[in-house]
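Below, in structure tokens: the form predicted on its own, a single chain.
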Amino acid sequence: MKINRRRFLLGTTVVGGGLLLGYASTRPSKHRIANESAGSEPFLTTWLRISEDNTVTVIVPHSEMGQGVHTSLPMMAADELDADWNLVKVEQAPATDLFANGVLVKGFAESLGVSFPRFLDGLATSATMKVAEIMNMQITGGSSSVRFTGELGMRAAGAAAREMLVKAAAARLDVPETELSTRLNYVHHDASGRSLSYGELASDAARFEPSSEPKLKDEKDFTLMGKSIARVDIPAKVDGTAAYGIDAEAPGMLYAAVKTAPVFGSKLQSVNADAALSRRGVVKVVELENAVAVVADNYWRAKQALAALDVQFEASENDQVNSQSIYAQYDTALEGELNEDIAEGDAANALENAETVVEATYRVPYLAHAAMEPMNCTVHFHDGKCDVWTGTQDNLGIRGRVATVAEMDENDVTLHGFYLGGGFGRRLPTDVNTIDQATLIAKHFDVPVKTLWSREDDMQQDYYRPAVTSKFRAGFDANNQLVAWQNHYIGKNEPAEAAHTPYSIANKDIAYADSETHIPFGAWRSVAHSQHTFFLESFVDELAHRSGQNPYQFRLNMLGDKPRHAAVLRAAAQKAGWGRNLAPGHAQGIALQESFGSIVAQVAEVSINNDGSVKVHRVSCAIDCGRTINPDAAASQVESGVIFGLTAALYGEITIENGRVQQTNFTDYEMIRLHDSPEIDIVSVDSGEALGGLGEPATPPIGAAVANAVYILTGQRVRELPLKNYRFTAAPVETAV
């Protein structure tokens, strides 16, 4: 990111701390700054704007890419300002620093131990938003949307907008505060019977400087949180009237269609562009470090003449690099020095003197985000400024990638955006081959440039889930019980929780070893989660059958300290009909994990099909969120957490063969179909405790659980993912089930 003299000085005087008072106590407040620029409808809080004709209108600053949250945010902020939900409209925050999210970064700090003492609240709040500035934070990611902005910013705006609108009317109506009450967008005298409605109120409220610490609601008395709401952003979907970057579109536009060096870190070497040039509708083309793009009056000639384009690309030590070699590369690093993750008792020892010692070895591919919507920029240079439209998971952070690329101000770029075709992580500003190459190429024109990538283009200039290798030794004791647990594993990514095990062992040795590839690495759903789990569930399922025991019940033993996880374990085993009688030729495997602040159980009732591939009919998932704020969208979500979760574990694979990506399109990287999803089967157990996230849970436990049940229908253990490369002989193990 460019480092104006301005950001330098925020920056140190962040990390200063002691300067950032002095700067904090005299610089006008977000809420003053806001409302400079409101006109006529006035900001209560940076994010609630009321009009006179008595509308609220709720900013929120995260993306929607199809997980709700244009609607449960708003939710947390109607009810806690005791809005009419039927008087409440919805905008996407703009890309500028008034609405950098601070709020996230307090969140995640918290999330990892960092505590603020309450009277620093107002300072940490300062600090935070500074950071956030600074990072250009705006993201939406980690399912940090509900948890953070939600319960964090939104209730805590909403309640403070209705204290500023309580006293606008004490001093209107000339009576004690404690004699008011708010419903439905009105503030009420009940004694007089005299109402003043919120618009009316507005620009008075206005005047008053938010409280930090405002009074939030006691659940019961939540008006909007908890009810199923219809989400505000389906009828443009339903009718198509709804935007998407790809949509983008602009008088006097030209399309590129780019060719990316297929070795990854490779540079271009030569262009013969003779061919490509004499096309019709060609117009230029651009060379860049490592592609090289056609640019046309629109897309399917610019992606015609690339065809035609005479390309070579420098050669490489990673041209010979293939999966079987970074898998080999994973072996030898496991082997050499590790860096410690979780150390507890003497697992060295409890190993050398256990009765019987398991091990086994996990690997799982990489993988690609494989968004429905292709990747898409469109950028338009022009009079000193840039203008930038196109979906992405955090529009300040895109803003500010767009400004160092073209070494402009952030000031002068202006972000446009659309909702997503899907993200799961490769719309975030970490990952920007598509932003830097529309940038690169848009500034050869002063004209707008759509730069369009390919489904080919995509699947194979992904930033992936990293492939990753797992090992695992486990001991018994005399009496059977399990004392010893280690597991050593490549690359140790976020969450840094995510190899860690929930269940109560005495004797914990976790540890990793770094292995750097040449594929690029990008945050996938659930990042490491999805790995590890299906790594630690499959084990101790393992271990459960090794040791003669009820893998449900082998779990649950070892849950004694942590009633939440064996609650959740619980009710998913009696939503699925743990041990029932199940039809002919089926059977039912159980995984359980937390992650994001959730913990999710899951039992797959499973089947192998004639030609020997696996059929999933049901899915049991239980989920502890802490409770729910619109129970059909959390349903939702569980369910498309689900989905992706088994896509995966059944098809997903990228293989590398000559340093490239082999998969080109969804002909060779399958997604589950409808006729082969199964009927799925959600039960909340709300426990009150935080709000956890609902994004990502529900995707790492389903490759484990289905592995799980498969191993019961077969006696065959799969240690490697995905299932398609399998052909499985129904051979049922005996097992307490």
The other form holds:
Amino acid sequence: MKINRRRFLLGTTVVGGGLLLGYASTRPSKHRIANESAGSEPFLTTWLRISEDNTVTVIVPHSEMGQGVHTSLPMMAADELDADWNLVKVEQAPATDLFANGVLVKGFAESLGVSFPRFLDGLATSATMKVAEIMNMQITGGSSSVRFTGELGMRAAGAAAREMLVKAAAARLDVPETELSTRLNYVHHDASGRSLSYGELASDAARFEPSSEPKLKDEKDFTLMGKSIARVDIPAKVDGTAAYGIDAEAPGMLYAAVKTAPVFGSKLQSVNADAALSRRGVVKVVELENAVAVVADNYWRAKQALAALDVQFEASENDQVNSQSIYAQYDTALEGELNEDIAEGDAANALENAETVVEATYRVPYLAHAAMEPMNCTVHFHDGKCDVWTGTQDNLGIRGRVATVAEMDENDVTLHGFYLGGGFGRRLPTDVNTIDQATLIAKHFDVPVKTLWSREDDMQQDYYRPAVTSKFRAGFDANNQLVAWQNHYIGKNEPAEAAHTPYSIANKDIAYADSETHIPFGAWRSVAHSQHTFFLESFVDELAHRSGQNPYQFRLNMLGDKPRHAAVLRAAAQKAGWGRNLAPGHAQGIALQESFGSIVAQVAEVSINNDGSVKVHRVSCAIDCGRTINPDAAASQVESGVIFGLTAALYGEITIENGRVQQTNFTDYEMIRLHDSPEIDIVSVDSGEALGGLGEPATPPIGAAVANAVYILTGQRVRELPLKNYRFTAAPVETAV
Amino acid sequence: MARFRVNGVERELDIEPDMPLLWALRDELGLKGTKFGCGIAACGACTVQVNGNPVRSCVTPVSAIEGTDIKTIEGLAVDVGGSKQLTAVQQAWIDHQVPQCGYCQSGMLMAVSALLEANPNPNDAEIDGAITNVCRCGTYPRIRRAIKSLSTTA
Ligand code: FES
Ligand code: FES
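Next up, can you give the form predicted in complex with the partner chain of this protein, since the form predicted on its own came first?
Every chain and every other molecule in the complex is listed next, the one we just looked at coming first.
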């Protein structure tokens, strides 16, 4: 075995033949080789395995939640390897330290210019988790898998393995390496017509040192990257065999239904369990600090018995909090001392001397994730060990969390990963209330216990996308030029640049106030961009209209130093036919944002229904994510992102009353369905720049694009979402051309 | 005692008559392909076919389906000489790369299969009226495309 300690590249022979190659970039001391046996073939957890039967196995350290990462990452390794895609198999990495997501952490750190990702701050500050654990994760989030694991890890592993196979072939055939070429799992010596399969060469190849600087392909030589490849996870998702955490099965398993204190932070006061315990199938009632659980032999029985319990929770100081009091608290905070975000030029002075000043206050409510698969986790304590079955965006992080809560050594905890029935940020290790409950409940048993939340639990015990208020003042000079931009908002979250507008404006004052509430918050698809893009791109639109300029041209004029943004904006406008004659009663709105390294512009075509609600007919979306690895899978991510953002814009609203969440289920937290899903046209503007994310960047702009169209149809500026709370009347506005 | 057929197999369960079919399928019969999403007939994740009609199993007590034929996602593909052959609807789901997280898709497939069985050429309004299932991943554009591809060739 050889370990290159500088580059953390590792190549070795598999017992029984074959080559294993891993590539990582965290400190080598964090890594040890996990010697797990998979059947008769001892198996080292790493990224690439070439077996003697000429198959290639790519081991993916990220969870599949529908974003196609179990396909796109193997494509990147296989392309560099010149592998035959038909001979490539995909496995998800087990939750062991070797897969600690150093590459991701490093990628984040570099892009943010900080030592570790701020969006994980929750972990660092939570009392039960140590900062050190941050470096010990398998995160699937931040639209990062392909960008970081793929670009820094998979491609290098594939390229290094290819070089080793060529070396092995050169030795075997006694020819110079330069006379050899690789295609579809074979090394060819064209001059002599001889060829050897990767399988035949794998064991020999393992004897060579993996290059610390493997040569990556030029884009023109890609054979897989850039092609639409069918996703490997899809067949199991059409015949009912795909297994999610909720489907975990273990012999003797019991089911827990839980009632948690409705006011966050409140505690359990008393339980009268008599009525529940006498019911069929009920095994035990378990009291937790802020919840009570009924454990039975069937989930429905547990849930029925839970409803029969007499439960009291303690009164809490938060019982009086409601959405209005939170907004009032925000307003007060914005009057107080602010923290600087961006200060360029002299905005105060520019506003003072401006010819025209435009002011507006925007806000958006809390939002729930509402992943389709309700939260769940199955835990089994036995023989001093613990098995955990759950779908998570971070297998290692959750393993660590269970160990912490159970006060066990992490190495005694085994995490069995599953497909995720939606992630969207809800299944990150910052959002662990279900995991904690499941662990504490299972501690009372020596059989596996599946804790399953109802939809109501999920909606009322989430880590919400925070409600935010954002105040703007902007000034135009005598020449109708935008010269001052002031934006004061609540709460700076990840990504740090979410409130930064791309437009060149000479004087900027962007600042924020912190204003804590008792409502738990977490990462929600596109994180802080989901609020700020609505604010920024709506207010910019207001400014265009106020200064008598076409909203598209107004933006374009301020993008002189941002050619990529300008190109994306133009591409969206062109795709939508911006300014063309539309059907009567229709209008278009436009919005632009860069997030997670990708730039997205959207044009929404909108009309007002007879009942005054909003109908979105078509969304034209241009995206520059640098380069697209799997175009069809990328398109589905963009479609998904648009619909996710549009659901929030039209319907999304979590309100607080008496300290608790009022919404309960899909009846009062509505979702877009087939009938109100718009047509979506996508244009890729591949600039060839560094890879950007795909899972999130299509979500932020859509709210503003739709609201900007609503303004043209009605003359009413929407400064608060969701749109379901309005009854509009058509009153078209003249727009500049 | 509840009696019904599931995917052609006779089943007899000693369960409460008011237990919803969803939990009988999942927790008593171990058929996990049918999913729980909301429990109140608001999302369609739990859709199965009862005598060919789409039904939300989370609100259907087993007493209401006594003696019926239940088809779940596991019973959609047809057995051809010992191997499972996907239905045209399932194949269209692959061809159009419909599923993302996939969690809603069992219910979607059961609802769409029932629709196309009853109406092989649905127009947009008929599709919208029949398929009211929630897909949080927003696979709707592909669902519509896949349905259309089936109805034009039907
Ligand atoms: S789970 Fe039955 S309709 Fe949602
Ligand atoms: S594919 Fe995820 S909910 Fe539909």
